[in-house]
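In the form predicted on its own, a lone chain appears below as structure tokens.
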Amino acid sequence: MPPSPAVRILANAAAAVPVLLDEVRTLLATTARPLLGFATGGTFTTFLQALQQELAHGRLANAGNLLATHLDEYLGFPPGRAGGMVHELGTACPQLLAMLPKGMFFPVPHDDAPASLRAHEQRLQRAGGVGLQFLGIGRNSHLAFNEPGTAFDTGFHVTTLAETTRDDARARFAPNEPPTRAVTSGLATILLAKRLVLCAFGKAKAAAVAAMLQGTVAPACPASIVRTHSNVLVLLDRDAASLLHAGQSGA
């Protein structure tokens, strides 16, 4: 088993933003053609807004070489459709949307055709693979949209969303019902990234964080698979870390 993930407990969620920006700077400085994998959701909104400012004002060296992708997309939600993941990323960081017509942003397919999923995986491979993958964690320990019970050896696939996942998404789709199905990066695909940085903030994530870091590594807790990767950083606030026992903490 590789070393346990490095864990940093921060004063609050805002304190993660400079850490995440430094991760991007390191990727840009150490990789000729860096591919950055984004995660969506409220956990990353403030970071994406800060990244927009860095990109818009030319404060990231070598940013012109950056390639981008993301973890998952709702079925039937092309990049321009509100509620979709690309739309969310582009709303918080319009510079990412500008990369789409240049072929520098690789959107996850929004259809369930096996050929589309294979083509996307091959495109990531041709680009050299994801150098840095940002991750969140669901209240039920899902990673991307890999719900509990997902096999660890999965690649990109179509999944049915758990009710807790749909409940957490209701606000973004109100007054309509949230989607029931999505395309997601599989757990095996996530592990192919050279570095993983996972963020979790708030007491609602505390049980999932404890299961991820201190429970059994098993499909019942999809996020636990990060403990099998050799280059992982976990950023938590004090609330998200509140159920960890002594010793599972960092600066």
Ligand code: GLP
Contents of the next structure:
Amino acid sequence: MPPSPAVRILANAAAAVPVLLDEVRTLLATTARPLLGFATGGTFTTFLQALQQELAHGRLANAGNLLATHLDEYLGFPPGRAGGMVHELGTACPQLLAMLPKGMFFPVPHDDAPASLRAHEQRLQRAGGVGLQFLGIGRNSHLAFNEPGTAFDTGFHVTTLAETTRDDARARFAPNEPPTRAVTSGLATILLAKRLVLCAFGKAKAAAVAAMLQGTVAPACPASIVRTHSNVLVLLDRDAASLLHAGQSGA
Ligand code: GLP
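Shown: the form predicted on its own; wanted: the form predicted together with the ligand:
Next comes the full complex, and the chain you just saw is listed first.
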């Protein structure tokens, strides 16, 4: 019987911010040199802005020891290029960007050379692995850019984005077309993190959340893999939880 994630249903998305900041505080308090894996996407913007305030005002003990990374990057999007994931993280939380030249932020490669992907994965391992990984979920139930059908045993790899994923990214790249390919952390890589905290807010995520928590654990629903990890917290608002049937822990 796979372990069941802890699920908390919050009054609204804003209520996740203090919970996520507490997760960061706990990580910093319990690990000498913690590696925190950020997720991109609108789900995390408010939290990242709040984190910026905490870091800028020195309100996080041991923050100087923090190492950071993230889940995925569009091919051909180096850190300074608008639309890219590092650019997005740095816009919401400039303190993260300041860690880049100090070698304390490990950006996901933006090229498809197998050696770059291997080197990135090894860098994460040398740093002791990801202690806390934040995750969003696509409305097609993707995790990072692991689209439906991706095998569960993948490491960092280059992937072709699903049409729903590109549709969701369209506004971000307008008037240009969204990219078609990205480098993504694999599902096996994500599972290596010691703790996973997944957030989903809004009606558009409700079906993906129900499939993740109550459907079959299988590559057709990449996010369902979180049910095989033993240390997972899922934070939902009421809309995202609206298709869960009774009995889901915390529901
Ligand atoms: C993006 C990212 C994911 C993210 C998801 C949801 O494409 N690759 O890591 O969790 O889609 O994004 P949003 O939070 O904007 O809904």
